[in-house]
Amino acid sequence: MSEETKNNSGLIGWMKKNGAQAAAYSGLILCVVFFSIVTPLTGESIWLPAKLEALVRNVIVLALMSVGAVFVYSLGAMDISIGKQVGLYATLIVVVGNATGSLLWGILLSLVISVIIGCINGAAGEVLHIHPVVSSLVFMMVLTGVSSVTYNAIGSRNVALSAFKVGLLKEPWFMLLVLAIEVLVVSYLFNFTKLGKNARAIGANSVSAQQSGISLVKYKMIAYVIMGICVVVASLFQMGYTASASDSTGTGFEMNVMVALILGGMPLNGGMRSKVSCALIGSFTYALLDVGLPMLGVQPNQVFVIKAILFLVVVVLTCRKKSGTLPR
């Protein structure tokens, strides 16, 4: 084999292994460079303090959810009830907080519910022999009904905290601090413990993982519970942004998480190439588009179209397999 052939083989092999991550990093860098050059031409830079604060606020809830969702997506699964969970937890924190005079009890109740939902979502697939997305669809519909009943009983489409100061939840430095702590904890669990190793092994080949002695039910439940806890943390900041919650809180968040992870290079079928960094790269890319495009005069509905096109391009370029684009 010639030296040129070896070099080409090495380059092709590297691209097959790292192509998704390379594309994700390139996309983020391209967005940073593009908006850094173009937005000043409109009269204000995306890096002005006010815009940076908006960028952090846009990215924090999405990043907190996406980091936790890495465990579930590494299984080759997804949870489409995330958005409704955010709405439920934000509402509980407000309502219970107003009733008890402390946000703590609402947070603890939300954590308990998130663990229950996570355990059911994680176990249902194996116990009932259905895809986990089915159980999450059921929860999405149930939580939608719970939200409707709750707000009908309240007699309003939103509830606000009555006597709480939640200014700390709006501080960019505090948001980034909490995100950094969550990233460190999840990264340790995902990269240096058997929780992450076994989750990736299940995503790579669930049959082989089971034959190797890995309990599919156990590790799927743990993955969904970890994500659920991260969703509660995200819900706290979502609620804190306006010090209120409504029947539309969290709507569409499940799709935002999916788009962010795919933009970050997360393989749809999960497996060994799943990384926590995918959540951060994708979330910041998504937030840059959310803040930067309107500054260029792009209308909100057009922003959705642009993000949808980018999502499809990334999926086609980085997630294709011989058997097709989508996971099993």
The other form holds:
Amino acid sequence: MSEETKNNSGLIGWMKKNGAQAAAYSGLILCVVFFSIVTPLTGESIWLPAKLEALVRNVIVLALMSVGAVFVYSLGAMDISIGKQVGLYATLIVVVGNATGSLLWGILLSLVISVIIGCINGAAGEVLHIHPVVSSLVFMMVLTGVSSVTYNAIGSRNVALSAFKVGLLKEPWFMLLVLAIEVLVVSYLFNFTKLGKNARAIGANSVSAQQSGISLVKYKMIAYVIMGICVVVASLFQMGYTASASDSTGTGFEMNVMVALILGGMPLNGGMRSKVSCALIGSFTYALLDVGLPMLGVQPNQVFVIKAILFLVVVVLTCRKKSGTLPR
Amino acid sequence: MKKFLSMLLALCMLMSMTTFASAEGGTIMWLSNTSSGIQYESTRDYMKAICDAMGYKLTIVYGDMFNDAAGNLTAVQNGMTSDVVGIVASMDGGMSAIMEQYPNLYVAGYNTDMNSVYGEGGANASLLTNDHFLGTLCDGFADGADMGHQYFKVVQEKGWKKISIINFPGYAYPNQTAAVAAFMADLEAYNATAAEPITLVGEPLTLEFQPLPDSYFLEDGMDDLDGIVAFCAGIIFVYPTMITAKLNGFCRMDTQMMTGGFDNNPDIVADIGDAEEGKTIGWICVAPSEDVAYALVLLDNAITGNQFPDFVQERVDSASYVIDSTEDINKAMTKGMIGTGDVSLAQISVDEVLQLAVRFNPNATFEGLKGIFHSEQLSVDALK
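Same protein, the form predicted together with its partner chain this time rather than the form predicted alone?
Let's see the whole complex now, leading with the same chain.
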């Protein structure tokens, strides 16, 4: 048996193949076990209904966005405009909702805009020969300006939904139901249709994918559109959380998605190892840290430091190195 | 191995279902708008001393840096423990959602004008009829027009004849819009009769939370100002650009700035005083950390069921330290809690605070509470 074959068999081989996923799952399990044991020592518990509710509310928006973002990240791309998109869609849903007395028109308008933005973001990279992150940066700046102008016109930093109540959007069971449906739909598309297979193929090697007849423009556009639709769903819950939106709604969400996906074991350059489960594991780990650490008396500003350290550890553990190249 | 893991998980679940007894009087949560700086530190230490004396534990959560409703609600949710009995809110975003989620908690505002509650058509206007919302002590004047009148009076006293105005956008700080309008009205009225009118150079500039651009001093007349009236947080957003402009010769060396807010950075502290002494910051107005006692007293009354007989939920002006000379800033830095962070130097001692609450002094009144925050006791002049 050759040295290479030996290395690829047994535990080492399994670790090479599944190390990132194993580390991600271990991280989540470790967090659950750790907080289950330690929080009672401070007189609290993550298993109390109020804390579980807080956990679901913490995780829902991030998970909905991250699940959608799996398509884009599997391409080896990313979208840094999604935070501002959440702000725009949440604002539209509130403003149009107040004007029409229904959420439907705001959601539909948001979906139309998300499809347009997704198509442009997806196509710009290939058509203009730029990294897709550049076009999303442009959208981020444009949407920041739109938000500023809008709230200036409104004359307030926030708008509240006053026409009707949206209690259902605050129900944890409903949040989990919608998340489950989204996960099922995205998993099906990602794992059992050529949309997902081709997206992963593009992420693994765009040149060979193109030479195999895969249209890069088409599948990138579809990936961004799928993510955009998921962002609209996330925006609905973000708005429903407080039945309002503000000029800062969604700020920094793009970074949260990136961190959640990487914590979940998603390879940064996409490819065949991309999985929808990465989004769920990462989002729950991220939310668990947000909910659990303050219960241990960790100051909120120290939570950022701890999350950053964990993020660094996961990146170091899960990065795949090839001789002479940067971590992938 | 499987058995061991099962036992471990079962143990975790069992332990986690067990909760321990909480603090004696419960916990007061502070939804803070800052997480560093001398004002934050002195307020935190003063709050802790008062909470200890009242029998509460203090926990601090940091609200969303942009005062976003969802961000604030998440911060409160994540920091919430079963023994929290009241919230001192320094941010108003999402306040109705927070109070809807925790209907049994009392909330009192500190260092925030709660415009979303008291402003016309505010997103949290429903709190006006919520008996668990105890009102707020503002960061400055409740009515922005009062700030405008105050600033114009200072301009007159300083004898500035060429000025410019800088403020934050009205959608974020409606009070500043009212302040600028009142200032302009005063200016117009003054100029109508004055032998030597005050010239407003350019139009009031609205800063979108970005530092003042360098090009500001290249505009016509800006290099020859007597003073800049910065309704915005001038020390952060205007002062650095002003210093650079002075060094580069784009701004007169004796041009001064008046603004609100405080920073104990030694370089900034050393640059507060008179124009004759070459100081850039001619006047600052800051709410002292002692203001937080107002919210704590109201919370204690409400939590213990001993509210003032004359209590009315309202927003009131804060006390204010006016610092406009080297002597004033030296006093604040050496004899005041705001400059030293030393709780023992508080102008309202912890014992005095207890006497403002009905639980410790049955004769205490709401008028008495408000009165002390608007008295000479809480001023730079009273620092000994």
